[in-house]
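Just one chain follows, in the form predicted on its own, and it is written as structure tokens.
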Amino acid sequence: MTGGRKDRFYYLAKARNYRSRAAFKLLELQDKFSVISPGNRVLDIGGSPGGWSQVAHEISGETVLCIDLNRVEEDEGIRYLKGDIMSPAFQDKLSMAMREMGVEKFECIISDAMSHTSGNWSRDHASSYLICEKVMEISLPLLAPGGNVVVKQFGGDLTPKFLSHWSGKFRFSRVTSVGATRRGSSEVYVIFKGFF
């Protein structure tokens, strides 16, 4: 398990058996809003090291498909796929996968990715502004009606731009912060829910 600096959600995900601290953000948010669902097929974009993978399989029931650049045991409840959401050949990878899974759409798309922090924070920001673009334009064609995407990014002048061009292809969406976030933390969570 990752943890970084130790804090109680460190030990609480030792103690719980998760793979990360990260897991209680997944769990606040599913309190909150009720992402994921019973039996929802679940795409979890840049899980490592899988903590949100193990929570969507205990909630959904389901395999979930992890991907990450990083290696992610498998276990059960937890398919991984390594590829670059950036890269061309990422599609092909992820459309064969979701074939071999029987899965031809998803109910929820997941992703608390992040590249790599350089400490300034503009360029931190616009990197997570694209990654989230990029997240959403896979995750739409993917998306059953009525499906749900959670994506994570450092808040700042291009979330609302980011909040208003991808809202209106759902009932309902929302920028929301968590408690397990480190204090400091730009960090804010969107939730976008009921796909049209």
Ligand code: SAM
Given for the second form:
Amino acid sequence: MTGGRKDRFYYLAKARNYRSRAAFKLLELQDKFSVISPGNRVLDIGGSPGGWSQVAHEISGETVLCIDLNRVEEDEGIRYLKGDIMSPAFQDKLSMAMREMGVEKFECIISDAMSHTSGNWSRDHASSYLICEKVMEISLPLLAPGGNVVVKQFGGDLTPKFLSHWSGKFRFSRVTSVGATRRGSSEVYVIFKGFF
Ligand code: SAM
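Can you switch from the form predicted on its own and show the form predicted together with S-adenosylmethionine instead?
The next block holds the full complex; its first chain is the one shown before.
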């Protein structure tokens, strides 16, 4: 199990067999916003080592497609696709994996994707913003009508711009934070529900 410094969520994740403490972030978002429903097909972007995919599988009961640069252990609930979402070749790889799984659209797309942080607040915010824009560009053509998106961002000046860019495509949108986020982090989660 990964998780960096060992806090309460680290030990809770170990006790509940989650691969990362991040699992508790999605559980809290699910509690507040019901982003995943039973039977949903879920795409997990930037999902290694797979804590969010485990939670998504538990709720949906379906096999989750989990994309990451880094390896994700597969099991009956998680299918792994290695890929860089910023690369132009990625879209074709994703389409092929979806065909193999017999999936045309996803009802829910979740992204916890984040490149290595530099410690420079504005650089990290800008790179997070670019990843989030890419996640939305990839996601919208793959999202079923009525579908939901959850995307992690290092919040900052560009967050309102991000929200206003995409919120018109959804019935509901909200920027929120979760208790499992480490103190001092600017991490926020943007929730979009009800894709038009
Ligand atoms: N949600 C995961 C969990 O519950 O275990 C933790 C995700 S971790 C915070 C962020 C992940 O985003 C890393 O594994 C990283 O490799 C991935 N990532 C960052 N940039 C990416 C990119 N361009 N394409 C694919 N994955 C990326």
